[in-house]
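Shown next as structure tokens: one chain only, the form predicted alone.
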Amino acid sequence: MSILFRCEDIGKTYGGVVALKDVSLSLETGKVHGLIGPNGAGKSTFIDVVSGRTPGQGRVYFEDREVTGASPSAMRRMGISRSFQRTSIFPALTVAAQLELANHGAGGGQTGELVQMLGLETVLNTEADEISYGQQRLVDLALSLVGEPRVLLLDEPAAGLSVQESAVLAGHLEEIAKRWDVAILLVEHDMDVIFRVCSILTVLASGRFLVQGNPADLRNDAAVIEAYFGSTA
């Protein structure tokens, strides 16, 4: 087991409201780690804190080096990339132009393999607002992968996708983790995607750690069912 990214006792308060309290998890290279829970559980807040976007409590380690408090741009240069619930693409720019800009910002590298892997060859010269929403999501994923990051923090990448599009995305995430040895943290409400690609799940409820384990074991876990539906019946 090779731990690449480790978060300890992550917390966040807004005034007197505790949004997240003492949540810890570790990401392994080549694995997809799912972070799930009902709405308001603190999943996106967790990513915001550990990616440096929002100040909070706790400690963050990358390759056994503490990076707590580093800015999002510093995190990105280290090899820690993230996506957002809403795509961060530029509607009026072509796909190729956006990849070129991202590549320049990341210090150079190869984007051809990304384009081929994600099936974006046919839309490279098309403006982003003229391609399908599913393709826009893939462009967003491609942008987060420019520069070959070691850690990928994904916040609901399948949001708004059809069942077929979600299946395609899931296949890409599996390939990215294994082929590039990337450690992925996946926040997602699409349980088909979660149970297909994740090797381990951490479940949050009301901003706190609830349970962690193998997806197959947690699928019918009483505590998980109660957190989502309010009853084990």
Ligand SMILES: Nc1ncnc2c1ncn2[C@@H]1O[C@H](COP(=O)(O)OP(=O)(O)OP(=O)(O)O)[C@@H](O)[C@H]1O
The other form holds:
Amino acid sequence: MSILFRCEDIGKTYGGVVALKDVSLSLETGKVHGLIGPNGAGKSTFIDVVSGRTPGQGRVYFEDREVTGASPSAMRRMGISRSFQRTSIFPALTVAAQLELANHGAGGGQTGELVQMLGLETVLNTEADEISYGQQRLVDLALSLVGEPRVLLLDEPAAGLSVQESAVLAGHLEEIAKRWDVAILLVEHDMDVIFRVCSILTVLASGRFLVQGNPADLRNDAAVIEAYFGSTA
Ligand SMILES: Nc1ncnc2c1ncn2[C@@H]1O[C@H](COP(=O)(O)OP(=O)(O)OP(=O)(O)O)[C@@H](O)[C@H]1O
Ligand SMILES: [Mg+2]
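Next block: the form predicted together with the named molecule, after the form predicted alone:
Every component of the complex follows; first up is the chain already shown.
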């Protein structure tokens, strides 16, 4: 077991409202860790706090070094990358131009292999708002992978995708974790994707840690079903 990214007692309060409290989890190299829970559970807030976007409580360690409070750009240069729940691409720029911009921010490197793996060669010279939504989400993923990050924090990358597109995305995530040895945190509502790619799940409800375990065990866990559906019936 090789823990690369460790988050301890992460919390966030918005004007007296507790959005997240004392949530801890670790990411291992080559593994996908799922973070699930109902709407408003605090999943995006967790990513925002640990990636340096939003100030909050708790401590964050990368390769056993404390990086709590580092800025998003400093995190990115260290090899900690994130994606956003809504696509963060620029509609009027070509895919190639956006990769170039991201490459600049991440400190340079090759993007060719990335483009090839994600099957984006044919849309490189097309403006982002001219390509399909599924392809836009793949561009989002490509942008977060520029610079070969070691840690990838993904906020609902499959949202709005068709069943087929989600399956393609799940295959890419498996490959990124296994072949590129990336530690992935996957926030996702698509349970087919979650159960296919995650080796461990952390479940949140109302900003609190609910349970952690392997997907097969949690699939029928009464507390998890209750958190999602409000009843164990
Ligand atoms: N900027 C903000 N100001 C005030 N409250 C916020 C802010 N951002 C999030 N919250 C609140 O924090 C809680 C957690 O929100 P968060 O967006 O992290 O949930 P989530 O699990 O990502 O939900 P979803 O599945 O809908 O994306 C919610 O109650 C939300 O209303
Ligand atoms: Mg969210």
